[in-house]
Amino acid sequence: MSSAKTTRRHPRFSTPWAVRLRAPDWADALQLATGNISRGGLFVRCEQPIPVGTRLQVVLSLPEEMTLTVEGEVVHAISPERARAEGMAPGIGIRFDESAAIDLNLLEGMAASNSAGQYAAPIAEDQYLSWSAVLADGAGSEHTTTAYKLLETPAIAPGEQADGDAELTFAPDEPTPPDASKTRDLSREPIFGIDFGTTFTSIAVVERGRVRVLAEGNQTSLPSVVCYPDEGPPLVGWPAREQIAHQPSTTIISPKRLIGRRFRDPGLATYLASSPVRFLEGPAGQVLLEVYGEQLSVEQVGAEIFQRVASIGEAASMCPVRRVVLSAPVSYTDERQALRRSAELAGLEVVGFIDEPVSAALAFGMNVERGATVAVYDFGGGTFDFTLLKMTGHGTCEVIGEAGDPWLGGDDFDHAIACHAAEQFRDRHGVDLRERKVEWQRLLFAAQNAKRKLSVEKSVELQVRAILLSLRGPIDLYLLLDRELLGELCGKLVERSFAAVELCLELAELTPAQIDHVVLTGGTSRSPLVRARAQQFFGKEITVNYDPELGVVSGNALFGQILRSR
């Protein structure tokens, strides 16, 4: 997941032996990443341990078909011999190399994103994790062996070369079963955080001090979209999103853009004149749609939003959710009024509203010292936003700058890989899919997955099977998509945020150097482009200890605890 311009401090050459594990779901997936593996490495059982030294990959393979390569090194041996007088397992200790660690900890935030919003509990120094694992030589030669978490890593100096007697803790043959025996308190009825997104919205709660951003399925955010059909109720969510091209004129996408919002307003414009959906002016001048001859205004739209993410949430957590606690960003003055309004005609009360950046850096921790300066860095779906915050102590902050772009986020890169898939099947075929409003959209959807999946992998086929229909039979769209692609197409989209990064920087005269923290939130942080840059602008390492499209629901569900406190 790191970028292949990283700075690596072991140079990249041919790894004769290999290590493979296999996280058959996200709920694997996460226990891997959040078994101590990015800073400890792993112990590999083998009766013929490797010498010290030696170069080896350690290849994850994931769901939906995803791999995750990571290089290390041996840094410890145990031979069968003093395993047998020490009453340990034979094997080595793998340390991973330090360019590994950000794709460890966006794997972290991905497996927690896909698995059902439930981030894996601290697993104690008296516990332990084993996976199966396959061994491989470089002559084609392996065999099944087991791989456990490190609870220690050895202790060695930066450069410093560890030698065969170097001490490492890890795990024996078994592992200890987590404890299942407590039940959830349902004494007092919890207060909910929603994250009611640009493109997609969430929703979480605190359980037992820590949160968990409830999910249906696996799936722990939903779409920003309703559909009303010829019959039927609405459809919310990710039904609705399959109906974006077959029923253009009733589907709503992303709301939160218009609520709030005046009709008039010039920055609505050419969004309103460019959508399929008819808007009309409300008698107060607020944007109303039309939809089988009947009148709804923005807040209806968005209350079936917020009704079935409230409804994912009892499920998901066996409580009723009737008090919530909402976000918004800074800007937001009438928007806020609106945002209520409509999570009030879902039923829900509103006790709490926090400023988005402020969410996130909740999330983050407020903890950091007094005084520091934090900036939140939101790059959404729909939106972006960066925020200057000056912590005042006892987990309080204040405001001291602010600058978006309303009109630029993740969508823009699903565009951009799409259009560039589009000219090279036009060229090939002859057919521009930008004008087939079905096709584009099966093209746009398989955009936004392949740019998701490069937050994992170095490279990924983007493929849309049977797109178009010719006298020959079924043509299928296929592109080779890797991170330097990617960088072409989106980087002026990157550089664009960072545009809005040093405007606010110059208005609260202060220089990147001063900046102590930097948090990153929104879905499209996770990708390694934005993360790379990021680090560059700010002269620093950016540590994200949680998954970044799920920041400011995280954030909000600790207000509503906060809230709930006192």
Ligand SMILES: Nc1ncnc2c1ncn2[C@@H]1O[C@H](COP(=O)(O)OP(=O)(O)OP(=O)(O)O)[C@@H](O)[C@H]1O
The other form holds:
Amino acid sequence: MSSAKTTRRHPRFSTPWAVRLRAPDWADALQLATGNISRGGLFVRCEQPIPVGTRLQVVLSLPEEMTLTVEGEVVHAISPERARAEGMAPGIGIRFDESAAIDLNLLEGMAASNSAGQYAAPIAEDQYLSWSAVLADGAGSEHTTTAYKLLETPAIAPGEQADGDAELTFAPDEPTPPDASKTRDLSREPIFGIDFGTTFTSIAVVERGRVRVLAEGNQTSLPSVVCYPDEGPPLVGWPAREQIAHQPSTTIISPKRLIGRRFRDPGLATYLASSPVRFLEGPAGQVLLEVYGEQLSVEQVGAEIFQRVASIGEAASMCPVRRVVLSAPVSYTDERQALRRSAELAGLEVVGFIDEPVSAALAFGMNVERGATVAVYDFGGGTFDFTLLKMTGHGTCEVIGEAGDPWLGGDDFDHAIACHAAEQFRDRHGVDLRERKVEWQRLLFAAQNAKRKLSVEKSVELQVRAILLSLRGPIDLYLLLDRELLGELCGKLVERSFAAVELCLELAELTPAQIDHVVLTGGTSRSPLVRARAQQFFGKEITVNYDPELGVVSGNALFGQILRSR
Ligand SMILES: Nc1ncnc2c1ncn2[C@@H]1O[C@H](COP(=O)(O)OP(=O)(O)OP(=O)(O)O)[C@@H](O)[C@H]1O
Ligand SMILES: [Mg+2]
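So the form predicted on its own is up there; where is the form predicted together with the ligand?
The next block holds the full complex; its first chain is the one shown before.
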């Protein structure tokens, strides 16, 4: 990024004043840049009166030793006397020159791509965005102070001088409560990103320049499960998941597998036949399911999940969730329309769709050179997708290859571990837990927990207390699982994913060495097995976010923010 400008819009000024700000990391820089501070500006606290109309340079020190210098003007001044009388902060409001907009937009793009993977902690409503700053006057003296981002656009026409403070809504000492009437103005409402995953669904939004994944309690993901009890409203998410073993015929898991698919789709035959839920063919050839004699579309089931995740988003963000960005695997065609209908049934407006790998790339900060080839390896709970992207400049890219396995995911790891434990248990106690629905479900949950722990620890104890009741008392299940055993049980699943990777590379006529950046996403890519194999296969540094299952939802939220600011 160029720092010094050679052509200035106001050459007559020798910039006697300067404000220097430091954004120590990209997330900070993003907060500085988003909302385009050129439209808002900065408020710099200072005791010394500086007249309206004074020209200033604002020097932003950015990560990686970059500096951006933009120029602006004092458009508003609050003297210390007035500040004391009115309970405000003394200081000056600075509006940037219009010519700064391009640089600030570039900064915004660069900062967004560099900091997106950092999930922000919730910021309290009364917390203003502020940075420590240095204010230097022309005489050479410097004062350490604080600069705040202006919350609103000052309603001042270019060239016009502000005389009152009605135009500026900034008041650092007295935060104004959010104006309820403004939240009804659609263009001001945030656009939320929803990742409707096969196993988990999540929601995120960009708040004050950072992606915030919205959680219920400490859960950032909602199981994509809906249970229709014989009475009362459907259960969605965690309570529905608990019913998988108890109400198998009315508990629908992974509706994403079925959405927009044809009942006669050969790829679905085994799944439909083996499911305890009763599926039937709808008049248009779609998949319907029957619950207590009533026919439901898969979209209706999905809508329950959309509605639930939207209510989680609303509660956590305190904003209505109406406009959303959704994502889908590259291979989805008709399924996208079905996903859209499902979200609409939940009362949401789908303002954008983005391919899941592109979204993951956006979230992981694809600040890579034009022409670079990026591989996104997405190993989720139910599906595996591998995508090759060619970066076409300024954060845009083109999909140049895609392969995957719609029936390969982290659930298969749980299954393989649970099968091994069940076989050992059968050899010792003569009972096959796979034939007992409730016990098998408990074992699958325990296997998933053990698998997750094993991503951090070298070995874990898989334990299910009183999994069987015998005449001699309850019998516990116990298995010592270490990474070597995990490799024996699940290594072939990882190899299946790499078979798809090899096929994709072959079709794109590329070798692993020709890939410039590798991004691992999806919860299963937390597994040490996957990471080690990817490292070995690509023979280079790979990017794994510390929350890989939240990459897509974060990218969706970022895309929502981009659409919102257009
Ligand atoms: N620490 C971990 N180690 C291994 N696997 C993990 C870990 N954490 C989560 N997983 C697995 O990641 C999977 C969920 O990942 P994710 O949320 O990305 O999937 P999804 O988006 O619902 O599915 P899909 O992308 O297939 O539609 C689950 O199988 C879960 O067990
Ligand atoms: Mg996913």
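Keep in mind that this is a model prediction, so the values were computed, not measured. Positions refer to the first chain, counted from 1. Superpose the two forms; the largest set of C-alphas matching within 1.5 Å is the rigid core.
Superposition of the core reveals a Cα shift of 2 Å or more for residue 48 between these two forms.
Shown in the overlay between these two forms, fitted on the rigid core, is a CA shift at residue 558 smaller than 2 Å. Relative to the superposed rigid core, the position of the CA of residue 514 differs between these two forms by less than 2 Å.
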